[in-house]
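A single chain, nothing else alongside it, follows as structure tokens in the form predicted alone.
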Amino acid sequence: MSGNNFTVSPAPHIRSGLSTRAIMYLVILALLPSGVAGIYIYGFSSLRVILISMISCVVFEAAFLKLRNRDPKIALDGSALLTGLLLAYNLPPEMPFWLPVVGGAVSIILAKQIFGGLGHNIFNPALVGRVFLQISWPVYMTTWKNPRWAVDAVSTATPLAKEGAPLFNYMDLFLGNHGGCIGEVCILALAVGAVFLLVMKIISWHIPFTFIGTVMLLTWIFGGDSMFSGDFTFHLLSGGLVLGAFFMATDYVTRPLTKKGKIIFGIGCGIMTVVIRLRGSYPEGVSYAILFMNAVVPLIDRYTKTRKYGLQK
């Protein structure tokens, strides 16, 4: 206020001390550790996939804003560099040098900066770029690498395929002992960075409590041999379901407002995420559920807004 008259800008009035800068290097500090790990099970080709991945988001991201005749530095705010690292977490860690880039520019110009650029894209960018590769170059898509230390180099089998599922333990899912892409299989790393997000309220529990809790509890009813049978630990620890729950759902543009919202939102991915899984023809559906609740959000948004405040019916 100056004098008499009233300074007015538009809402929100309350603001969060975080920027978005902030946040996009906080979550991106709190994936370090599946990265790491990702390195570590599969070797160096996972920081090749990484490293070309990240650069390649931020270049088109850079070229395309300056299409748009805005400042290209735009693109330094963390979020291009952030797809680029989902979009690498969501990929097998052998893989021409080419598909990560075309993965980049498809999560960076068509899900994003078609739309607005960040804060207008109705679907999860990164998530966009992994599902085009994966109905473009199945092979690619689905050619596993076994940890360094297997004595088979490459396997087409992981966790969720059926006739790779009896192979593995627990203990194996749980730190990542076996073929995936290289951020989702090692849980404990993501279950680190899940905490650190939980606990610096980054995210909040609403949408990967529920969506984790609607896959463990629908696949114990329908995923076994006999109802209230299935091996709902099994399905928490495989695939990307983990990965997903805490840092692609979660993602602040593509998620509902509002709490009852966000449960929505969760319930919703898990369902689509089981469906899938047991009744679909590929094995995951992580990414699939997440993108198709990303069509639903304005309409759950729509439904669930909270009254405006001194609103009386």
Partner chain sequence: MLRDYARTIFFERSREEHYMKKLLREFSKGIFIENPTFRLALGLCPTLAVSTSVVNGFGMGMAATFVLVGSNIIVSCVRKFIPSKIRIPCFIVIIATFVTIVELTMKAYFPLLSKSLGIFVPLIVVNCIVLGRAEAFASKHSVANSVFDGLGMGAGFTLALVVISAIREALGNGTFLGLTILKGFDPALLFILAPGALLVIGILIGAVNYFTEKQHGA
Second form
Amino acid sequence: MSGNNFTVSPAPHIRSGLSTRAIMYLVILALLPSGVAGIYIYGFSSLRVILISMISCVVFEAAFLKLRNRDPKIALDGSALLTGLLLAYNLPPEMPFWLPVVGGAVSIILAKQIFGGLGHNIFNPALVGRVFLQISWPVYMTTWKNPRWAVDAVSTATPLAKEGAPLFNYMDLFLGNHGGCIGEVCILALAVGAVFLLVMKIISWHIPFTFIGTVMLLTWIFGGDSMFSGDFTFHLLSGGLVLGAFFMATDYVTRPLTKKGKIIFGIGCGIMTVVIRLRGSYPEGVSYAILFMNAVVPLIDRYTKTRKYGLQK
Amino acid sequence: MKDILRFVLVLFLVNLVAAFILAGVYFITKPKIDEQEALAREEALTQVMPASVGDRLEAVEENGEVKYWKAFKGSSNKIAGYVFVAKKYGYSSVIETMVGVKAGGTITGVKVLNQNETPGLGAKIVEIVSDRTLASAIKGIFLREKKIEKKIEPYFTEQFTGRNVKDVDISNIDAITGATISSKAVVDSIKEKGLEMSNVR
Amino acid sequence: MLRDYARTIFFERSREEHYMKKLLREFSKGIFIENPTFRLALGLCPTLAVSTSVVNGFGMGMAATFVLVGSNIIVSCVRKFIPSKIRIPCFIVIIATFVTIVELTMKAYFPLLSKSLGIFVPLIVVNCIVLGRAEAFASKHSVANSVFDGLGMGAGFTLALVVISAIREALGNGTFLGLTILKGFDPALLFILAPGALLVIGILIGAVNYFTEKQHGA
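Shown: the form predicted alone; wanted: the form predicted together with the partner chain:
All chains and molecules follow, beginning with the one already shown.
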């Protein structure tokens, strides 16, 4: 198992010292820089969205666990908090207070608890919540706020909305100086968290790097006016690609188990993202791509299942 | 062999009876359907071409198909305006609008004839804002209030009225939020067809 | 002789007083115990497609009920003459005839409803409830029983459609029968779109199953 002790994979297993709870809180820790950046860039309203989202997720989790005759204290295992945090990171910084509450309810109840709670959900709960909100209230979900450095009061579109594209330079995109969702704008902060997770071996390189690599390759080939002239750096730095690839596609429950499976999963996510970004009617495709590939995970797992230890094929 | 003959006979009989019944129903309903269609067209025509601009409409036909209508005012022979039908594929269906213009190109009215856009999004091009709510409607039933319903136009198509076809553009028409594609289809089709019509003259 | 034969086609052998009860049971089973949408999971495609507003749902339910009763009557009448090997094509022709009648009548007398239901009226032909009842019930039972079965199934289908479309219209468009329910409520568009239909039907089927299970004390 190449010393990668914290990866869920088929037997044989090496017992690690890390509990689910510890992993969850480490991921939350890794996400913190991005949240701080989001609050710094868009101001106090981002913090409000983050807090409402996290609190409502934990409350709904506890309530539903109680309804299922489970111990409501399980809600504090960090998974609901993480879902709430990821959901908030996928929301614009300013919105009516009830929107994150509804998002939290959908994420926890519809995407997670109905399937049987942590470990049984097919789809990434935070993304289900986000997509629900995106389809239901497109207006609120695309009302962006200006970053603190913006001079003019004209609200900026997200870079991926095609007309807005030329306004941004790479440095702005890298630091998060543009309209966008709370946790996806500052690539620098996300990169810090991602490196932390990789170093701690909580996530492996397979999914994020194949995902991002596929997106960059395909946008380079097809993204421009002619073949092989697409602006792949722009596609890497804008939208939720980095957040999605490192923090959401790698969700333990909804990703494939084997290395081969993860690579297939990452490439699939990349292809779907590019197809939606370049040809779809939505400007951003990361969340749909990950959800789509979540649905395929059981199939991937079946065809990439490793041989049981000591068993002849 | 005998079986097959029997099958053929039974199927033939079933189909024959069905065909006769359908023919009967068709002949009964046909005039009524035509009448309904004519009524709908008539209503749309008077809606987009107010009588104050032109009260006499004359269809211009080409190969037995109505291409557009010329409108005349009173007994004068001067063309007061035109009515035409514009179509374009929106988000999930062909959106067909009937448009009335004055001779100068000013739009007198737009009515969506056919559309099958997403309800709640694209279908809002025909939405009418009304301040009747469920509560007020129930109250109305109990109090037997007789409210005179004012004829209100859908707010999206109403924006076109009074504009010149040349100035119709997606930049100065408020698109339906979340349904830019449907809105743009209506705007573009009216602009295209309108400019084409002004060349016909 | 002929009268006796006609009797076996129209009624089933049974003591009079029990017979009425049986017919009523035939009717009521379609509404809950064997509700086509929630229990038999039949005819889900039109249910998903037209349940965007209560008016559409009710209109569709009524149209399907008419077709159901009509096709049930005819199928049951001719059940003794149709060779079993070609029964399906015969049933389809019968159903298609009724659907076309409904479509033309709707166009002639309810043009607005026919416009908003659009393609889904002709598609009643392939609604599996209709063929399902013809095959599973009408081709084996007398006319009287089949009429009540058709009425019950139609009522169950209409009820399901109205419930689903009421929920979807209220949540997705903020209206009931086209009237705004609450001012200032931001409707969740998702419920008007296809995923909303799947969600609502799924949750309702789950709820119905939960309560039936509870009732039977499983």
